[in-house]
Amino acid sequence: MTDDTAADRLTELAKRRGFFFRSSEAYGGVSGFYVYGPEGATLKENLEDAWRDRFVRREGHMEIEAPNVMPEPVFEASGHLDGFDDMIVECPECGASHRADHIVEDNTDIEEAESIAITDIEEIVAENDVVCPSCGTELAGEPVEDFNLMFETTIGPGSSSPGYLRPETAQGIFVEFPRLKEYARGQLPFGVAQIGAAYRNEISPRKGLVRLREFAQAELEHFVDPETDDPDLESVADVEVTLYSEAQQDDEDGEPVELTVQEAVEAGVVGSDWVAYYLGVAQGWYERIGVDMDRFRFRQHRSGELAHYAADCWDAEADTSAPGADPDWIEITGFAYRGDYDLTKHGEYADDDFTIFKQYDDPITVERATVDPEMSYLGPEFGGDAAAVGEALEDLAERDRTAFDDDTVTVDVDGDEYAVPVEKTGFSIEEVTEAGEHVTPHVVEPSFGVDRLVYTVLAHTLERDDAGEDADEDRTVLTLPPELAPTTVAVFPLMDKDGLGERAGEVAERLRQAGFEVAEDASGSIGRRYRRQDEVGTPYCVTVDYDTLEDGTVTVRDRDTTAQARVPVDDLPGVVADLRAGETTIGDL
């Protein structure tokens, strides 16, 4: 099976059951917005919700909801507005536009072209003879451009307040870390989550749910005193891991290698410890929402690939490829260790205070440099500079006391250079006794792709076999964990006659009000049923039949095994809470 046939078959299944499907196709269509349906929409709440269980609840994390529209000074404080930039290169003839890094990965052996400098890419574009994807025309020569993604807004009427759509949750977060710090009593550390849409204007969106224009993030922020603060490490030690280092990459016959937590951070592997705890914790959930870990790996970003902001970064990456064929890699999570770069800027940008006041033990006694400038000196001296060279004289105190140690003093503003008399600066060196001090804290981000992860699970678990009860059909699988399946069971009368229709409706209804998500179906025969909610991934199903009528029990059927057992209908809610739980099986029934 080809790797299209593989993405092709996923594409058909979720669009006939009702998982995913392009968005306004009665319109034509735009690539790169997808609806999800009946069936993915639920699928999605699932997974949203077992994300939120591990990495909020559990971990004692805050969690919020911000806008989706921020504004400009929001973005030029990030860095976004000036590097949040693919390639791009547009095609001669056809005038299509192409992401120039994909399509150098697509014609050669190179897998990560993204760290690949713009006049490498347009080198490597000449030598591989590479073509536009559309109509064929050779792109030897045309320039490859940086584009920013940034869906651009403007904010009420007019265009005197612009806003961006944000491409990515975390800036929601870092913008209300004056308010969100209060909540935490201002003590260290502490972690901030939020699920919610992104935006990316996207040269050329592809395959389904991978890359999308809007699309769903998974985010948190852990804010961390870098001096003070360690993970729990020992709890995720044993842990072991595939790691795909930078190394490995760079070596020529590399392979990712397997270590546990413990080991990695012991070779330095995995040079930050609160990314390494999170490497720890990430591949326990992925194995608890049906990520295939023969099929998984941790990725170290290269060097020039990194973010602007991190100072280190770990993809998790997943192949969802057909067995056999060329695997295809695709990123559903990014584990980066941000330092203090995003407060930092923020405090640079904003007018409040992006910092924690850190108490010390005891108080301590310490030498501060300080000026009380002249003003009736410099206001004359300097006319309407004085106010900056005021700062500039405290700036340069708190930073190199020894430029007083002269006649005169020399401070820069913007370029110009003031020469001040040491005497008219009001410099003098006092002991102040200090309480505590303000430190930026660090963040460590594990940032997840729900729709990429979404169509990973579905994937990895889409199976086809020929055990079904029909020996002449295969049967279609999803064999989704039960927690995150739409469905988790689906209510058959045998026939829908002499009074089975009727009492499979209140075995049904039973069901829901103990919190079960339910389905009904009396069309066609048990068999097909069946493979109806083994294709949608329903965990069970239960069958009313004329003993229904008589004993009171019913049939359930587990969708992998395709065992049965009989189950009384009053023990029915409880029997499906532990098979869901996994606390019993049919077997054990």
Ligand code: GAP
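Fair warning: this is a prediction, and the values are worked out from it, not measured in the lab. Numbering follows the first chain given and starts at 1. Compared with the form predicted in complex with glycyl-adenosine-5'-phosphate:
- Hinge residue among D361, A26, S160, D414 for the rigid-body motion between these two forms: D361.
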Second form
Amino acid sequence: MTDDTAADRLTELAKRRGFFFRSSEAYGGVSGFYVYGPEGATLKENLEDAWRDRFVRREGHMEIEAPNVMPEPVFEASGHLDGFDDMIVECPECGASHRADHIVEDNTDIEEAESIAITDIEEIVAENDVVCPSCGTELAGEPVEDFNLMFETTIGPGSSSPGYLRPETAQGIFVEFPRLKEYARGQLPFGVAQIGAAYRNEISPRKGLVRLREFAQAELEHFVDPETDDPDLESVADVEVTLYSEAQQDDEDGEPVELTVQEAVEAGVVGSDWVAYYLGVAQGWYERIGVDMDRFRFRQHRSGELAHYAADCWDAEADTSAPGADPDWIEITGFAYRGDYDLTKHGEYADDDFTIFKQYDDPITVERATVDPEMSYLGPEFGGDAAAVGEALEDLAERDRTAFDDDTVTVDVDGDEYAVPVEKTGFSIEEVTEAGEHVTPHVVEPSFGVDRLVYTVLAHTLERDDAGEDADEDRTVLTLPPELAPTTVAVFPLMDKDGLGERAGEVAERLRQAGFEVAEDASGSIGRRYRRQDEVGTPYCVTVDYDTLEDGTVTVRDRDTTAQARVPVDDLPGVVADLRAGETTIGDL
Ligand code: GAP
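Alt. form predicted in complex with glycyl-adenosine-5'-phosphate, vs. the form predicted on its own above:
Now the full complex is given, and it begins with the chain already shown.
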């Protein structure tokens, strides 16, 4: 099967059965915006719940929900206004815009063109006779430019207050840090998570859910003290991960390697213990949600590829091509070590405290150099600059007390030098007792793209099987983990007569009241009804037949093995719960 047919099959199924489809099609559709249908919305919600369970609840972190629109100064501080760009090239003939690095990757052997400088990209386009993917016109000589990906809006009437749709949910957490740290009682480490929409005005949205203009992120910002806080590496030490490091990518014969998390840390392949910890945790979680780990790797960012805030970053990548076709790796999660970049920046730009006060075990006594300038001298001597000279003296005393060793001290105010007699500065050295210090936490960030995860899970669990119960028909099955399946159990009357329909309705209602997502289907043959449920990944089907009326039992059928067992209706909620939790199998029954 070619890559295209795999993607096309998924897209066809997604649209026909209500997983996802392009939005606003009644008005011609709009690229990069998708709707989740009834099946897809529940699948996405279940996936988010599984994420919440692993990365919030089990880690003991908190979750918040911040607005999607944020004012311009936030993005001045975060660096997105200046640095959140992709490379764009416009076709001189048809006017279509393209992502220059992507068309270079599509037309050359280069795999990660994002890290290449714009001028080099222009040369590569010219040397390789790259043409416009829309109309075939040569793009040699066309300028490649930076294009900022943020959607701009105005807050309130008029244009005096520009705002932006957040390009990452993370900023909604960083900006609220001064308050969030209070909820953590001022103690590091603590983590804050958020699941929500992010917006990027992508130049070329593509492949359904893979490159959207509005998408969902599940992000965790874990605030740590780099000096004293360590992750629980032992809990993931033996987890095996596939790592494709920068060195291996640079080596012509380089291949990803399999290491345990502990080996990766000891060998220095993953430089940050915190990042290594989250790679280990995430590995188990991807398995849990149905990612095929034979088509999965962690790939380190090359230095030119790193986001403006990241000191190190590993991406989780999944190959979503059909087995046997050329690999099509998509980034599903970024694990970044953001250092103190974000909190330092917001501390500089905003009027609040983005540090944590770290109390010492015992107070310490330190010498502090202070000044108390004689303004009756500075005023007449320096006029309007006297206050600034006073502040410069204070700064200098903190930075370099030896500057006050001579009779005169010289300070710089906006490029002008001012000499002040030391006796007029009130310079002194005092002993002070300090209870602690202000530290700017570092941030470790696992950032999951929810839509790409949904896409990957669908691509990896979509199977065709022609040896099912009805050999005449292909069986399309989504082998979704029961935890994620939009419907847990479907209930069928064998026939819609003799009271079987009513009895099936009662059974379905009983299961609903027990908290399961339940579907009912009375149309067509039982085989057809199984097929319909297999296609949307329903793990269990229950059939109500004439024996049910006699002895109160039903047939439960398992999606993956097609095995069946007879179960009393009274036991059904408990049995389905055990099956769903993996505590029993149809075989055991
Ligand atoms: N806060 C860090 C951050 O935003 P990112 O690597 O730019 O990092 C994180 O994004 C994840 O969001 C990616 O790994 C990807 O799964 C998802 N993502 C990014 N851009 C996307 C897009 N245009 N459409 C769908 N998902 C996207």
